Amino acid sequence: MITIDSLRIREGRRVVLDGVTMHLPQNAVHGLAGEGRSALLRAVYGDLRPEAGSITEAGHPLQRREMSLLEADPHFWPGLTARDCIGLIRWFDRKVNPEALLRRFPVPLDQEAATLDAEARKHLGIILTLMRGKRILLLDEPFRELKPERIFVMQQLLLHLGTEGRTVLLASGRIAPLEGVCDDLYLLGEGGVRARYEHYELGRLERSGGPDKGGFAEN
């Protein structure tokens, strides 16, 4: 169980989250929507230091080495090709085979990764994140920039990850791709958790356009 307890996060002068508490079981896919969702993922990963509160697992601080973060807009070191980036992951674990992921998310391997278009950058980011084999995955807007057929592929991968001992935290501005994938959804807003929805409520939530008829585009 990952426990987020009374978390307070500031970005610059603005407090984006204050008093956020969540209890996230393992072996599940947890959705995050609303304002502050990306900041929460960065805090869990350790890139953003909370002003107050704690993030623990079984009473102990989360270890970054157990996690992998997919950024909403992945960036790569200049001069490295997509093949180079994949090679760096394989250098640490020669048993990792990226071929199945490359078939699902095609990437021009010999192009400089930093110059790829937004879709190919997202494909490469997904590949590198999943190749690392971490048991806690933090995915920021994993469906953004994907074509409809790739969204379906990503949904199928998430269903598989949630049943193989992984814990996934998935931030999204759209509810539709989360239906049938997430075990639950936390709606953030006004600094805290506005609501929590079970998986069977997501379809109705999407059809209604969100609790305030305005969707979940805030980040």
Second form
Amino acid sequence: MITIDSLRIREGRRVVLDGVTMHLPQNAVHGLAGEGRSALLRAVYGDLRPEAGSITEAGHPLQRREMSLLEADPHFWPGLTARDCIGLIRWFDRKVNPEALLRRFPVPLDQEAATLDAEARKHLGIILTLMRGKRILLLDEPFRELKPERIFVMQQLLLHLGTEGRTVLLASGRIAPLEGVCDDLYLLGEGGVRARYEHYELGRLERSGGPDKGGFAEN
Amino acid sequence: MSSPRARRLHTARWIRPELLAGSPEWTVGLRRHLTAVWFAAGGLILCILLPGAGFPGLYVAAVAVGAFYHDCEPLEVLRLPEMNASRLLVRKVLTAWRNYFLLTAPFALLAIVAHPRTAWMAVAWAPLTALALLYAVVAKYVRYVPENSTRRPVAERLGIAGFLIPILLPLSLCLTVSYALRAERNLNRYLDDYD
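To complete the pair, please output the form predicted together with the partner chain; the form predicted alone was given just before.
All chains and molecules follow, beginning with the one already shown.
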């Protein structure tokens, strides 16, 4: 169980989240929507230091080596090709094999990763995040920039990840792709958790247009 | 699926992180400066033909390789080895030595075979080169900020000059020690999570 307890995150002078408390069971796909979702993912990953509160698993601080983060807009070091990026990960972990992921998310391997278009960069980001085989996956906007057929592939993959013992935290600005994928959805807003929905409530939430009648606020 | 800027990059398949001990700096450096590397190889062969110029040429090449360590990589690339700051620094230095000495070994052998009387120069070349590469690595991580590629500070440039101008060498050696200590502290900010 990942426990987020009374978390307060400040970005500059603005308090993005305050008093956020969540209990996230393992081996499940948890959705995050609303304002502050990206900041929450970065705090879980350890890139944002919370002003107050804690993020723990079974009473111990979460270790970054257990996690992998997919950024909303993946960017890469200019000069590395997509093949280099994959090669670097394989150098440090010889067991990983990206072949299956490359079939699902095709990428031009011999082009500079930093100059790929948004969709190809997203594909490469997904491959690099998932191929490392981390136990906890933090996915920021995994469906953004994907074509409809790839969204379906991503949904199938997420379902598979949830059943193979990974814990997935998934931030999305749209509810539609989350339906049938997430075990629960936390709606953030006004600095805290506004609501929590079970998986069977997501369809109704989507049909009603979401709490804000038209999706959620960005980040 | 890419912008025209991609054409400027050398996409030679033989430049692979696997062959360069997983060094992103050397992979990016060779891809960006491949033409310069070929010219340098040609220049080194010319130096080797001249008595006593082979090892100084190789040494200058080592100082030039410091350019590979100018730009700062993204955090994700820095964290890939999942090591703490001191272990990562040691690994980076060993990788720089490995790549440089492996790539220049044929030239060094050629220089010894062509002019056996200058073989003693190798005794000075190896440690000075190792120091120059150590300096390049630690100087980078003193000023490391993810994805930053600002100009080098004046002190750092003087330190590089010290490896080419003997009178400044003591300054370079002092800076190497200072940077090694400060680099670890700086990296701890980003790698505190790793044992």
